[in-house]
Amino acid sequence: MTDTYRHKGLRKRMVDALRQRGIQDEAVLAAIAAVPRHFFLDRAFEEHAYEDKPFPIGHDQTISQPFTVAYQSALLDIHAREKVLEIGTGSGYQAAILAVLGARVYTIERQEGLYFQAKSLLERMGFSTIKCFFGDGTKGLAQFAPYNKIIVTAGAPVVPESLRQQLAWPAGILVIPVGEEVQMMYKITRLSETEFREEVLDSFRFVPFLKGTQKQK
């Protein structure tokens, strides 16, 4: 795995484009500038890694476009040492961004093939603060709850109650896209044991948030 001056230059250009699109969180932009996105893509897409586009990563899944990663990461408002649960490891790119922001990341993936792939890559890249799990993300990861922040990287028809209940309080934040064809980004803040504040923000398109697990063939 090599990260050349050219790659770094393309990343800087991508970060400048994200800033122009309205991403203002400088910590998030710095994290995106630091993580080589081309490591997380098939070699066939390496030339296009720093375009603001999603790409297939196998198993009918995609790596989110950089704007979406930056948008969700900024909503989470990560602080050092916070426990963050990511639902949908995918390529591992979003988990890497969260780790660079200082989070202790717990990430769960339902596709066994992607789980092994992402776990191996993140270990090779030296991300010791990321713990990867294979399982059903709709249930969260109750054994390590509560979490300061939870991020879902797939479009959910509704907000799973299990994820709400695994948020720390006060001030735990869940960022989740909700909807069928098109999703609205929800930011849910846990105010107390029983109270939550919901903010409905911009529209996005994600792969569906599915129950269960898919074993590697």
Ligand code: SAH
Given for the second form:
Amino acid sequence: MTDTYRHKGLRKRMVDALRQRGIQDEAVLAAIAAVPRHFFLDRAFEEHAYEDKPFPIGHDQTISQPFTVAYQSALLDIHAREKVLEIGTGSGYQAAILAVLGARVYTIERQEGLYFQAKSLLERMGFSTIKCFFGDGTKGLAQFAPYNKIIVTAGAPVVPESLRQQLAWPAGILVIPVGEEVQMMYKITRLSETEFREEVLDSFRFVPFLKGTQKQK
Ligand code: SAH
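Got the form predicted on its own; could you also share the form predicted together with ligand SAH?
Everything in the complex follows now, all chains and molecules, and the chain you saw is the first one.
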């Protein structure tokens, strides 16, 4: 794994393109400029790592498009040391971005193969503050709750109640794409123990949020 000047140059161009598309959060753009996305992709796609596209990461899953990663990360408004739960580790790329933003990241994945892959890659890259878990994230990760922020990176048919309940208050934020074929991005802010504010934002296409786990074959 090497990060060359050429990769850095391509990343800078990608960041400029994200800015053009409307991403204004400079901390998020700096994190995207800092993390070598090509480490998270199969060699076969390395040439394309800095295009604004999703790519297959095996097990029928994809690494999210950089625009989507930037968009969700900006909505989370991460502050240093905040506890953040990510559901859908996938390649580990989004978790790395959150860690660079200063979060203490807990990330859970239902595909055992992806869990092992992402965990070992993040360790090799030196992300010692990211904690990876294998399990079904529809119930969140109650063990370490509450979280300042929760991000779901798969399309959920409905907002799981357990995720709302694992948000800290006041001001815990849940960012989740909701819908079957196409999803609307929801930003849910927990105002108090019982009150939540829901904002419905733009539309996206994610892989489905599935129940249960899938063992490595
Ligand atoms: N954040 C990832 C995007 C991966 S795609 C990245 O940066 O690469 C979404 C991931 O969510 C897939 O890996 C899928 O297996 C996982 N997923 C879907 N439903 C899940 C669930 N209930 N619990 C945990 N992970 C889930």
